[in-house]
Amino acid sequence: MNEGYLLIDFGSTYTKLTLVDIKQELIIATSKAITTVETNIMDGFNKAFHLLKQKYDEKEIKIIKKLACSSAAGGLKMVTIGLVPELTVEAGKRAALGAGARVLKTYSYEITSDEINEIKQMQVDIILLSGGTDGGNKEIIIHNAEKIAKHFQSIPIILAGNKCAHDEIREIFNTHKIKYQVTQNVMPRLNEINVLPVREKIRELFMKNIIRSKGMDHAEDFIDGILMPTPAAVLKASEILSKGTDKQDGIGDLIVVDIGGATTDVHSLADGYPTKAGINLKGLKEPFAKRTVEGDLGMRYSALALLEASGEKMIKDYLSLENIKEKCSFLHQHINFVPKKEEDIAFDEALAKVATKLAINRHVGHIEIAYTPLGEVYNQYGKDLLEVNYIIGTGGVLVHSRNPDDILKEGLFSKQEPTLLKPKNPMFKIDKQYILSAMGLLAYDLPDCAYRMMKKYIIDKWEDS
């Protein structure tokens, strides 16, 4: 009897199950059912598991471990508080996004009473408090700690700021009985970000506290571990695929585009240094594994926001229609709508092209020209992704599209936007079986197995896609 891992994604809409044979490195079966976080999360899981068991012989494979990720109940919701918007605030935001969080808002400088009241309305899961380089300004982070301590006794706080302020902040938090974790400064030195310790603290809090607060503890008796938010699992899988493991070389720099109903997520796995001579790298250094989330670029819940972000003219570049606003309004109100008619399929694909274009535009770096007495100077801000090897697409509209390459091509470099450092000649691949989040889970236990399966099912199997 072969041994298998059951990999579970408690999604915001569907609970998706993937059973893999870890010896043969094969996907044995997949299934899904509507997520039932409003009642008992296990109701939807049990339906999906019942469907799964009809697809394989229990006498031939034994499930030895069950791992899960989750974006149910709104996912992991955070706010980040820092000092300077372009520095510690941005560094904290990147750390939170890389951990799979939805960053609802960021705050800078001394936080005000109005901003405290705004945070109270958001129902956040974690507050990330940063500010100041080590040895730098500590007055503002201490001020913000005092404000937080008076108003947020029940929300876990991660302290990732100027280490010289830690003693005072510990005293403040202990006095007010705040639940908090201390980790390394997210920006220990100017323009140097340190995201990995913060990401790990976020994941620990997610496992210990957030799962229970969302009613996910119903699953704990059955599942061996809910390891991370779903977006963090996708980023983990992407990183393994790009960099490889201790035993295997990766496939190189890549971008993952995940088009969903509420957001379009873009993950880039690349250093992003200038690829041309004479370019000066400016601004905050980018992490190798970077994730951005565009909450106004979704196919259903955010369809009206996508229309507002793009304008009707951009959508009409792909499809000539007069009732675009009405169609977007319908999709916003019917988030489970599945297009069957050709006109609805064409409209979905037009929206997907717009979402891809805008999301990658926002994710990649850009070139600015500065004029000096010595002539023009070219400065790069963000990542240069011109030479990325692969763009991998996932999400329903891409998986079910008859022409997914046409959608992903909207993320390519264009002479009409020459300052945007988008890929020039990547290969397109589609995660047709939604395995990225599952492989991110598997990678924690069996990274080599996860790498080979992604190579088999995403890169090699679909060479003609």
Second form
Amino acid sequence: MNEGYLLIDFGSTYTKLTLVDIKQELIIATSKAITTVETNIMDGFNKAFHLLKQKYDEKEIKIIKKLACSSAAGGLKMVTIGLVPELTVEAGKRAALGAGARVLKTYSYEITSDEINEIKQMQVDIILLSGGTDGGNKEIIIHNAEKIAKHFQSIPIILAGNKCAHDEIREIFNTHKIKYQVTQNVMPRLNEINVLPVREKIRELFMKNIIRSKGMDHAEDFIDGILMPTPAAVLKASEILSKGTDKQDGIGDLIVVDIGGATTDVHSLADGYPTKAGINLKGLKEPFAKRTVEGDLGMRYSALALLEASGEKMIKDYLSLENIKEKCSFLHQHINFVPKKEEDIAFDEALAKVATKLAINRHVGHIEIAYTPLGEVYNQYGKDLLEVNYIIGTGGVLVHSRNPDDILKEGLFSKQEPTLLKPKNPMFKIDKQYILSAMGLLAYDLPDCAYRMMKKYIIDKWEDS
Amino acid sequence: MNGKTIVIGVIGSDVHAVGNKIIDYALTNAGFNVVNVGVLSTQEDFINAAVETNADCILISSLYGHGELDCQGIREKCDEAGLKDILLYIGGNIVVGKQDFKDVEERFKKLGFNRVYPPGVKIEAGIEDLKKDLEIKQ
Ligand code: B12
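Since the one above is the form predicted alone, can you give the form predicted together with its partner chain too?
Let us now look at the entire complex, which starts with that chain.
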């Protein structure tokens, strides 16, 4: 009998199961059912599990481990507080996004009572508090710690600011009996970003507290662990695919585009240093594994926001149509709509193109030209992704599209916008079996197996055809 | 280490990089914590760096002659950013050509600089002044 891993994604809409034979490195079966957070998260799971069991022979494979990720019940909601918007605020936001959180809002400088009230309205799961380089400004982060301590007794706090302020803040938090975790500064030196310790703390808190507060602890009796938020699993999978493991080399720099109903996520796995000579790298350094989330670019709930972001004209570049606004509001209201008619499919593809283009434009770095007496000089902000090897698409619209490459092509470098550092000549791949998040979970235990499976199912398979 | 943090860099569209490296080295050797924003830096780059690092002085280089234009409003922006009374130094070749330095100094003082250096002044002179202004014991 072969051994299997059951990988579970408690998604915002569907609970998706993937059964993997870890010896043969095969996907044995997949299934899904509507996620049930209102009643008991296990109802939806059991339904999906029941469906799954009809697709494989229980005598052939024994499930030895069940691992899950989750974006159910609104995902992991965070706000981050830092000092200067372009520096520690941005660093904190990047760390939280990389941990798979939804960053509802960021705050800078001294937080005000109005801002405190705003945070109170938002039902956040974790607050990240940073500010100051090590040895730098202490005053503001201590002020903000005091404000938080007075108002948020029940929300867990992650403290990742100027280390020289940590002792004082610990005292404040202890006096107010705050639940908090301390870790390394998210920006220890100017423009140097240190996201990994914060990410790991977020994941720990997610496993320990958040699961319970979202009524998902029922699941823990049956499942070995809900390890991380779903986007963190996707990022983890992408990272393994790009970098490889101790034993095997990865496939190199890549971008993953994940177009969903409410958001479009872009993950880049690349250092993003300038690929041309004579360019100055400016601003905050970028993490190798970077995730951005576009809350206004989505296929359903965010269809209207997408229209607002792009304008009708941009959609019309892809599809000549008159009632664009109507169509977008229909999709906004019918978030489970599945297109069947040719014109609806075409409209979805047009929206997906817009989402891809705008989301990648916002994700990649850009060049700014300064004109000097000597001529032009070039500054690079963000990542240079010109030479990235692969763009990988995932998410319903891409997975089901007949022409996914046409959608992903919108992520390419264009001569019309030469300052945007988008890939020039990548290969396009599609996560047809929808396995990225499952592979991120598997990678947690068996990185080599996960790497080879992604190579097999996402990269190589489509090169032959 | 003397516990004092100095933000250094070259302001505006100025690419002269050599002096900046030397200043970084000299200040570090003299015991300062140096935060270098590099060449082609805007006023905001200097100010943001100073806020996060709680700097004691912003020491600006300008070599290509446009320093006066590049520094307009910097003291006001520092005040705005909460950098009350932070020391502002400037040196290099801060204006075009040879001008009466008394005049130049006065104009830069009006912009809010605490110390202004004519061309040819080495960074060592600046270090001596920093020690005085920041009351660092020898
Ligand atoms: C090399 C050089 C270049 C190189 C720079 C290469 C690089 N990336 O670094 C290149 C060829 C790119 C260049 C370009 C230009 N340059 Co040029 N360049 C020079 C040169 C020959 C040497 C500069 C140097 O590296 N010196 C060595 C370092 C160690 O000295 P430093 O930079 O002066 O810095 C020291 C001191 O000034 C002082 N200091 C600096 N900042 C501060 C601050 C404080 C507070 C203190 C106390 C001290 C201090 O300490 C530093 C360390 O010891 C100088 C002439 C010269 N001999 O100085 C001209 C010079 C600076 N350049 C000049 C000019 C005009 C230009 C251009 C405008 C030329 C043009 N017409 O196209 C362009 C501008 C480009 C731009 N956008 O910045 C003029 C500036 C004239 C002015 N200000 O009135 C100079 C003085 C030549 C001249 N006599 O005309 N240049």
